[in-house]
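Take a look at this one chain, the form predicted alone, written out in structure tokens.
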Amino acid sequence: MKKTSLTGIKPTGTPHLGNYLGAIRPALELSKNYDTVYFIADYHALTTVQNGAQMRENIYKVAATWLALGLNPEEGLFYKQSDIPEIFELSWALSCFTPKGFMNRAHAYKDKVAKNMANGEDPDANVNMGLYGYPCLMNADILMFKADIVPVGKDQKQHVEFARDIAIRFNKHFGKEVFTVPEPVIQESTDVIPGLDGRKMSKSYDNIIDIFLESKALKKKLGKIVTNSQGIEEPKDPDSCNVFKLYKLFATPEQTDALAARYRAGGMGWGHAKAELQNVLEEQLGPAREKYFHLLNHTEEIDKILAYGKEKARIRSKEMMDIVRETLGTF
């Protein structure tokens, strides 16, 4: 039997090329060799998104993005976290086996405390319990569906390590293998996706490129990519160019080699390079963009897909909770 891969998708805004290259594309690739579980982590997003209309919009955007880019709801599971009440029941059960020290070491909490102290504020200023206790909910997300692997970035590896520790602790305490112990899978090749200014593409830096920008808006956005002052006729180093770094993440090896040769030969300006980047983005993402906007204009189709995913996911979540309750003596 295939092993299971699980990916959580936090609906906190419009996905960008960094999300696509670093998370979406590699997670979808796993469907070739794994049984896949994809879920929209809307209750995780509640720590920062606390406007109902915005949350609904974000959920539709992230669902439309993944579906447009190739997620097949007929294969594996695709559901909304809030539709599976057993996850929240399991979260409480796991919290009773989770040392408080784990919560104190969670990156998101530590970072918030450090920023508060740097600003001379109380260490726990504006820290809600959702932020503090989110590892327990994340553990439930991972362990509920017996995930063997969880694809994450390096900065999220701790999430899977916490789930591993709790699964091992729980299994050892009861003397049986209730939970599968998951492994993190780190996507190394596209760990740092360059943004408009060359830094890691991030909303916090305001240097992102949305995945589904229309052609005119995309051209305008790509025009903002920072380059040097070399003239058209000068030979250029492709490996030090932010435009080329993005280009090669979408292009074929043959396209990459051909463009690199044009850089080194001279006679190509930055406008030409950015046009080549737009061409390859249109080639790779144009058809998906059309499907994305179709889904956003017909959200009833998304609702139907998520309702279907809920039905499939709850069959498995109820089975797991029956096992957990029996183990705990609450069944």
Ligand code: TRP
Second form
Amino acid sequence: MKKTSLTGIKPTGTPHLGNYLGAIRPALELSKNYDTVYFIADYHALTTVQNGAQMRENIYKVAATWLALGLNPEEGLFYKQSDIPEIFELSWALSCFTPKGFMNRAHAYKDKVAKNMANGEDPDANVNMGLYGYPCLMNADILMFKADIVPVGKDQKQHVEFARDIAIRFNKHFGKEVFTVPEPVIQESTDVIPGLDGRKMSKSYDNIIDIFLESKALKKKLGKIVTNSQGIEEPKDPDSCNVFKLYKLFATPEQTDALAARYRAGGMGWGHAKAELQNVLEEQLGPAREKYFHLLNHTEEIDKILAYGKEKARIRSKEMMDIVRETLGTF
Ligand code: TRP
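Next block: the form predicted together with tryptophan, after the form predicted alone:
In what comes next, the whole complex appears, and the chain from above leads the way.
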């Protein structure tokens, strides 16, 4: 039997190359050898996205991104988290087995508290209970569908470790294997995906490159990647260049070596390097871009796919909740 790979993407904005390289591409790669459970974590996004129109638009964008990049909704499961009420029931049940100290130690919450204190504010200023309890909901996401592996970025590793811990505790407490113990799979090579300014690509740094930009907009965006002020003739160091770092993440090893050689030889300007980056992006993402915009212009197709995904996923989530309720004695 195939093992299960599960991951979720939060609809907090337009998916960018960091999401693609760090989460979507590796997750799709795994679909060759694993049963997949990939979903839109909309109720996780609710801790920050609190505008209905914005949320709906973000959900469609994330759905269209997965589908355009090749996720096959016929295989495995593809759904919107909020469509599966059992997840929220499980989240509550698991929270009763989760030490409060885990939540205190969760990175996202801890960082927020540290920032508040540094600013001389109340430690819990602007911390809603959704943010505080975020890991409990994530535990339910992961344990509901018996995930064996969870491909995530490094920042999510702690959350998957919480899920592991809670699965082990719960199973031990009741003396039976109710939950599968999951393992995080971290993409090391794409650990730090540079944004326009060379810092980690992140919406909060305002340095992102969207996955699907029309050629013209893409060119303009790539123009903003920060480089040094070396002239065309000067030999350049590829490894310290933000353009090259991104190029490497998309190009074949041969293409990468060839561009590195051009950097070192001199006679190549930053505009040329950016054009090469554009070529490789167009090559790899151009065809998916058509599909992405088609879906966004026909959201009823997305609705249909999500309704189908919901139906399929709820067969499994209901089965799991039957087992959990029987274990808890709540029926
Ligand atoms: N918290 C994840 C993020 O911010 C998204 C997410 C929600 C997730 N539930 C999940 C990832 C379950 C993996 C498994 O990126």
